[in-house]
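Read the single chain below, which is given as structure tokens and is the form predicted on its own.
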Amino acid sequence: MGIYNVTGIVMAESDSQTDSGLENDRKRHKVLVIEDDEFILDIVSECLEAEGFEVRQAPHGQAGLALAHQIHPDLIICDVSMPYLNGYEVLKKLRENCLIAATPFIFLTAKADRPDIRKGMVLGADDYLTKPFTQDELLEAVKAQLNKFEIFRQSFSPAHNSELGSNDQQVFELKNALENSEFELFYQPQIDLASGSLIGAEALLRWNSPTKGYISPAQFIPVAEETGFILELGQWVLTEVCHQFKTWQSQGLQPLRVAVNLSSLQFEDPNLEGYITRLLQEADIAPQYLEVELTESLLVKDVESTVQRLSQLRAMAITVAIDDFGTGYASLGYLQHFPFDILKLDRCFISDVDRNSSNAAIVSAVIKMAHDLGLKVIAEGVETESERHFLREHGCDAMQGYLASRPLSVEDFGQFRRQIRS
């Protein structure tokens, strides 16, 4: 048996292979390795890949946490001592998410002290590998935890869902809905107020359950956000928008900007830019035709990191909009520090704007100040001709709402595009 030392980890070449049944099972297992030492990360990953596992890497705790929410691995191997977010903090946050709370978790550590091990076990760690360890020790630990996980997944098959709490039940239903293609996107047109032409659309997620019919996003989005499933849903939305864009191109329709809402988990995902770049390249979409919409509350959570992330998105030529302006915590004076392109005025200010003096004063002032900051303004929820007339007279750039069109299915939106100037 060949043994070599890698920065405190002793890896060994196995003299024998495990049974073929386990080998076949490994092909289906996804392992996330979180390790800030790049050399160790690669060595552990190569060892697992050689045994047939699908391995995903994360260079630090924050990236690992985001990736775990995104891919839902079958096993997580995580270093204890890391900058930004250490292994204990990663484990604690993972165990708070019912979607991945039961995922086996193995610590890698140079600390063999009992208090350190007990701390991890109290938080919910399943095993510890103390450096240096052999290849066989690594594989034995992985095998043991995956076997336990398989038993857990059988225990929590759909037949047992009735025993789970309401949030857990909804999450299982959401996962099944995604796997069974029950989600679909509707598109609500955005109309230029000066010319009346179609300038864009907002993609809106809908759940069409075969047993319950259409389920309001207000019912399932909060659960998805609370449990982290919103990452998986959000990726599906971005992917679906890009696929649909490519379909429209193949049908000879002109390019059109499409807006997608980002959750806070998506916005904080360190892999966001890379994922979007890959989607745009695969669909051959110019980045300016993708718009991401963010809420005020998300923007002001961590100003420094938010500005950095927004700058990265805009450097990619992606359009950035602040959604539902006026319902959160920000002000125009504060928002001048954020690099974005579009301000969307919430329906609560648009309603009866032609007759409500308070709304009229707010809307006209916001439009002027937004233009002074170089921002375009889109009014949401426009429902009457009087509201449209007021907005146009006061220089608002665009509108969306039932006056122009309700949200439309893909087929209906295609017909809408052919009937209106674009």
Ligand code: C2E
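Please show me the structure of the same protein in the form predicted together with the ligand, now that we have looked at it in the form predicted on its own.
What follows is just the one chain, with no partners and no other molecules.
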């Protein structure tokens, strides 16, 4: 029955019975496979894709963790020994992030070493598969975990599932929220590393629901993107930022550069330049005070039209940043093709950069390369003094993170600006 049997997994025509309601939902289940052995990575992915799962791949622990934060998978299958971050470290960091902490996690181990397995289970792994394993063993383990997770989500996690409901229901709620002025922008300071001065802020969306309290964008942006509602919401964000520019002006505050996250639908919207120009004119603000942040996923779509769009925005004197650099598809080589002003290094590389030698190597190489290409570098998610020290020593231009400040409400941000000035 085995089709392949090379370095680990025995592939077979699946004779596993399709079971439970899972089968109908199969398309919706996103599985992240983290494995440095390319062959095993591909074969596990093929096997899952053939069963209708949506599969995302990561070639090492660091990339896997970053992707998990980005896509919120329904299940993670992860090798134990890998470069950058090994499987234990991935699991440990994953369990620290409350949004993805409950994701079912299956380890792939090279040998059935009891201490290894025990260590994984103590850290919170849900299951393990010892290589070589069969296709049926893989599918059985995946289905068992997904079934368990579905039950868990239905009974214990209303905020993630039943309370927010289907996409239609969620969009209905989002539209209502926009009409009822329940969205707010928070501002997170960006600090120049050499001088310690405030050089800008990132505008971050919050949904202040009267019934559920503050809801993180990670929970509603994906639905807004899937359904196209992000176009309306994104326009609201840009409009609100331009109002804020005016308010600061009327309060006698110096203009400050504000970065806005643009989703790919907005970036592809033919009306984008038109309404940004109109908003900036209405606010009477110079375009260089507006920065747009784009993610790497855009870069692999249609290189020519992306470059053209970026050039148009820069020709308008708007600052353009690439966000979450290192988490998606872009390699350093990509950078030279796209006209960015700023590179934002993702938090997963900054975390423990002073102690983690692979993070340190990546961060210093990216800073150097970005500088050679004429880009400024902002480090995201700086939380400790030692991280800040490392970044400063390695010539990083600016930082954003809890060490300087969490994202702040408009009032608190005003206070922050006054304090930093005095």
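Superpose the two forms; the largest set of C-alphas matching within 1.5 Å is the rigid core. As the structure is a computational prediction, the values presented were derived from the model and not from experiment. Numbering follows the first chain given and starts at 1.
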{"property": "Residue shift check between these two forms, rigid core fit, Gln135 Cα at least 2 Å", "result": "yes"}
{"property": "Yes/no, Cys78 Cα shift of 2 Å or more between these two forms with rigid core fixed", "result": "yes"}
{"property": "Exceeds or equals 2 Å, Cα of Asp354 between these two forms, core fit", "result": "no"}
{"property": "Inter-form CA displacement between these two forms at Met121 - rigid core frame, Å", "result": "55.6"}
